[in-house]
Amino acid sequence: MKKVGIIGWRGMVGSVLISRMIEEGDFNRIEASFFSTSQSGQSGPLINEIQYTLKDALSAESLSEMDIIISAQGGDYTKEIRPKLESLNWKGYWIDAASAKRMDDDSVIILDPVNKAHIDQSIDRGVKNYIGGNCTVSLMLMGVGSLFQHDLIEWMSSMTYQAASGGGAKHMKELLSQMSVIGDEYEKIQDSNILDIDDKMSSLLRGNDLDAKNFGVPLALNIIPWIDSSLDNGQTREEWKAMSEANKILNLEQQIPIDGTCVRIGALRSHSQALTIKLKRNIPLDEIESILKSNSEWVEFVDNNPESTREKLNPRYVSGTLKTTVGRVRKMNLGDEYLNLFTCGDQLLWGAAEPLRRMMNILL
């Protein structure tokens, strides 16, 4: 059996990863080791009646004994440890959820339902670094990757609706805390005139009574059209990732322009996106629908009607599942070569943990 080391298994992405590995029986196929940056020697997880003892995640020598390392520990850890493994001439495979090596020339961004052929070619070429993509980019390609693969897209604009889960566990808890305070306040005034209720809630959002240290301002009853750091061209880094990462995942020589605005919304988990696509030619809508439906077994096409849209094209339906829903598919008033659609998928599964798990199995 291959030796697989796992770091960052207690965090949100790591926890989802371990849950999926247990669900799929992956621990029966590997000799697993769990590493910690702060609790080396202590008891780790109990899996399949095996009580693991934590190893030192800061010891490159201990890590170098692994055939495969999966890290969900974060970018700073990657920047510290990966060069140390290289200095030891480690020949194993590095699978990482962090963005630190995502755009490096010696790395491949992994999303095998979309770029399995490129992954296989990279393994044959001796590439050792396989990195999970940005959550919104991965979910976008899970939904509409088949349109790229059929070479139908000239350019695309993506307007995202990103859940609190994209920021991590602390951000999710902060949103829930804000909702709790708002709910308590509403209980006190629910019989008041609606305009008085609105005034009270607006005052609450503008005041200092809601914990907002993570988001900067309250997210409950609000939106924040800014995610990640700023770039010189006015984009945020999250918006920059759409074009740079999508083109790298698809391994395209001729870059396809992608841009848009990334917005944080008060959903707890799962990201949604409204896409405007300029097609390279006028393609009948039924043909487009057929291509989208054949994308992968995890794509669920949603008919463009109010009942289906309300039921399935939202975080409520996809959270905790491997489904990526695609709907609101229609031609736009801009012209027959302009396509509108909407996607939704779980940020913690296809947007984070699942590509790491599947990459391990590809290597196995």
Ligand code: NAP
The other form holds:
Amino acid sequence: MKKVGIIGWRGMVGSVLISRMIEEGDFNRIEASFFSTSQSGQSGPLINEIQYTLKDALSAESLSEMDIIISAQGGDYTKEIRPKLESLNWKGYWIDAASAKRMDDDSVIILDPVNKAHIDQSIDRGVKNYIGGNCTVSLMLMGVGSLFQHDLIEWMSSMTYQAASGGGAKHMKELLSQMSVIGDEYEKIQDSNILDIDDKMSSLLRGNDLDAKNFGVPLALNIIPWIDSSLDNGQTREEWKAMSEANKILNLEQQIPIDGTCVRIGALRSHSQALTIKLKRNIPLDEIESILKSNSEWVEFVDNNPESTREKLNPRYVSGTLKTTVGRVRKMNLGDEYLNLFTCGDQLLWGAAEPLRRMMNILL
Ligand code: NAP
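Previous: the form predicted alone; requested now: the form predicted together with the named molecule:
Every component of the complex follows; first up is the chain already shown.
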């Protein structure tokens, strides 16, 4: 059996990864080792009645005994450890959730329902680094990848609605603690007139009583149209990833322009995005619908009516599932070649953990 080392298993992405690997019986196919940067020597997870003891994730020698390493530990860790493995002449496969190596020439961004052929060719060519894509990019392609595959897209604009969990566990807790303070305040004043309630809530948002050290400002009752660091062209790094990563995943020579605004909203888990697509030609809506439905077994097409949209086109419906819902599909007033649609998916599953465990299985 292949030796597989797992780092970052107790973080947000890593926890979801382990629970999916248990669900799918992946641990029956591998000889697993668990590593930690901070808890080496302590007890790790108990899986299939095996109590794992944690190895040192900072020991390149110990890691180099693995055939495959899966890291959900973060980019700083990747930058520190990957070159050390290189210098030990390690020949194993590196599978990673962090962005650090995504755009490197010696890496492939993995999303096998969309780019399995490219992954297979890369394995044959000897590529050793397989990196999960940015969550919104992966979810966008899980939703509308078939429109790219049918070469229908001239350009795309993506406006995102990204959940707190995109920042990890502490961001989720911060949002919930803000909501709890807001709830307590509301309980005291709920019988007041609405303008007084509004005034009180607005003061709460502008004051210092809500814990906002991770997001910078309160996210509850608010939005933040800025995710990740800034680039010289005015984009955020999150916005830059849309075009660069999507084109790399699709392995396109002729780049398709993609741009938009990434917005953090007060959803707990699962990202949504509104897409404006300039089609290469005027295609009837029913044809577009059947192309979208043929995308993969995980796409659920949502009819463009209020009931289905409210029920299915949101984080409430997709969270904790592998479904990607696609709806609000209609032509726009801008012209017959302009398509509007909206898509939702769990960014911890297809947006992070799922491509990693599937890549391990492809290699096995
Ligand atoms: P995270 O929850 O902050 O976990 C990362 C590491 O923090 C853990 O493996 C753990 O390492 C350490 N840690 C310290 N205190 C902890 C605690 N109380 N509970 C759990 N872990 C603790 O990070 P993440 O959101 O999973 O992200 C991991 C990587 O995946 C990042 O590169 C991120 O950019 C990428 N990613 C995230 C998402 C997402 O939606 N969150 C999506 C796609 C990609 P030790 O055991 O070694 O101490």
